[in-house]
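Encoded as structure tokens, the following chain is the form predicted on its own, with no partner shown.
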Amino acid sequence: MKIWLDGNLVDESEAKISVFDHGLLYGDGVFEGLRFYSGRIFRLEEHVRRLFDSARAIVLDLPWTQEEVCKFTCDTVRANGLTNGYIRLVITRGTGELGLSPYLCKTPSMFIIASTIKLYPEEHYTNGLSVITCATRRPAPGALMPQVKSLNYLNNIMAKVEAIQANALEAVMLNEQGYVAECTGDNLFLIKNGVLLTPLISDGALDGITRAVIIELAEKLGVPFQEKSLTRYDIFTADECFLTGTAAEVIPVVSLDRRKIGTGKPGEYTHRFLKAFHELANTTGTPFA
């Protein structure tokens, strides 16, 4: 496997960062996950733009342009001879002295991985996920902005631990006010009386790229859409539920906390969105071949 690391494509065994890198020491950095289908990177420009927004939000000045990062990403996928897969694009604060100050690091470091990923077993895309509500809450926006995809994912990881310990693959995370924010790595959507619903960004949800795609598809499919504060009650009484994310794509949810959602099977609207998403992802994007 070839890894793009600070300007060079190197073998995986040579892709190393310093133990003094602040991304490792303090989780000081940002990242993006991208998908590529049939020789095209899906929503490349949107992902890179969000990466730069995340960097700007944490006062991380980048020495590359967005156009250059797009090119580096295409180069990495092409060097690994892949047609379909997953990209991890990571920028750290860089190497510096011990201490929290970001100004101890002179130059950011970036690496790009192009590989494959399967977030959930295939049968769950057909039969749906059973999820739980976890006790771990999403941080308040005033403490850690949910729009920044930072390298500090411990909050999400501890929520994932709760899910796994409860024999579930995913968990719904609430904010401090008890409203639904998102899942450990995915956005959440509901169908109720033919209307598509999703939590407000201000309630702690990431403004996901796949989330935005689903909202676009809702208009094309003629499905009414609302962003609103949601509670567990709204999930319990929904007709359908599904999750979205770059790695997860679109996956149905059929129960929450052992309570059946709708019929307990993936519904008609979920199938329509899943089909429309795959059609779009496999026919659009930035070619890298």
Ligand code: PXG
The other form holds:
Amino acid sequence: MKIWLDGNLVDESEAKISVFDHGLLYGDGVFEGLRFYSGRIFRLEEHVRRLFDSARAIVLDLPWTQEEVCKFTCDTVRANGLTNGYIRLVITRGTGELGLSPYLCKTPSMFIIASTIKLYPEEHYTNGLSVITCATRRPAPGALMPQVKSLNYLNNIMAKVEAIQANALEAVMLNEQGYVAECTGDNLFLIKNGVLLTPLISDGALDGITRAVIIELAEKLGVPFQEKSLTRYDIFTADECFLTGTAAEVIPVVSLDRRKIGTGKPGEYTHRFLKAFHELANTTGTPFA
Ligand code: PXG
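Output block for the form predicted in complex with the named molecule, input the form predicted on its own:
Okay, now the whole complex, with that chain kicking things off.
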């Protein structure tokens, strides 16, 4: 496997970063996860734009343009001879001395991995996921800006641990006010009386690229859409529920805290969104060949 690392495509065995890198020492950095389907990177510009916004929000000046990062990403996928897969793009604050100050780091480091990812076993895309509500809360904007895809994912990892320990694969995370924010690495959608609902970004949801795609598709499919504060009550009483994310794609949810959602089976609307999503993903995007 070839890894793009600070300007060079190197072998995986040579793709190493310093133990003094602040990304490792302090989680000081940002990342993106992208997918490519049938030789095209899906929503490449949107992901790179969000990456630059994340960097800006943590005062990380980047020595590359967005166009360059798009090109490096395409180069990496091409170098690995893949047609379908997952891209992990990581930018760290770079190598510095010990100490929190980011000003101890002279230049950021970037690496790009083109590989594959499987978030959930295939059967759940057909039969749906059973999820739980976890005790770990989504951080408040004043603690760790929830819109920033930073290298601080311990919060989400602890939520994932709760899910796995409860024999579930995914957890619904609430914010400090008790409103639904999202899951550990996916945005959440509900269908209630024919209306598509999703939590507000201001309730702690990541401004997901797949979330935006679903909102676009709602318009195309003629499904009314509303972004609003949601509680567990809304999930318990919804007709359908599904999660979205670049890694997860679109996956049905059939129960929350062992209580059936709707009929307890993936619903009609979910199927329509799932199908429309895959059609779009397989026919649009930036060619890298
Ligand atoms: N919420 C969070 C907290 C995420 O990290 C999403 C929602 C979905 O957003 P997109 O833009 O992908 O539709 C994410 C996505 C990984 C990995 O290992 C990355 C994510 C989720 C799971 C795994 O690269 N990020």
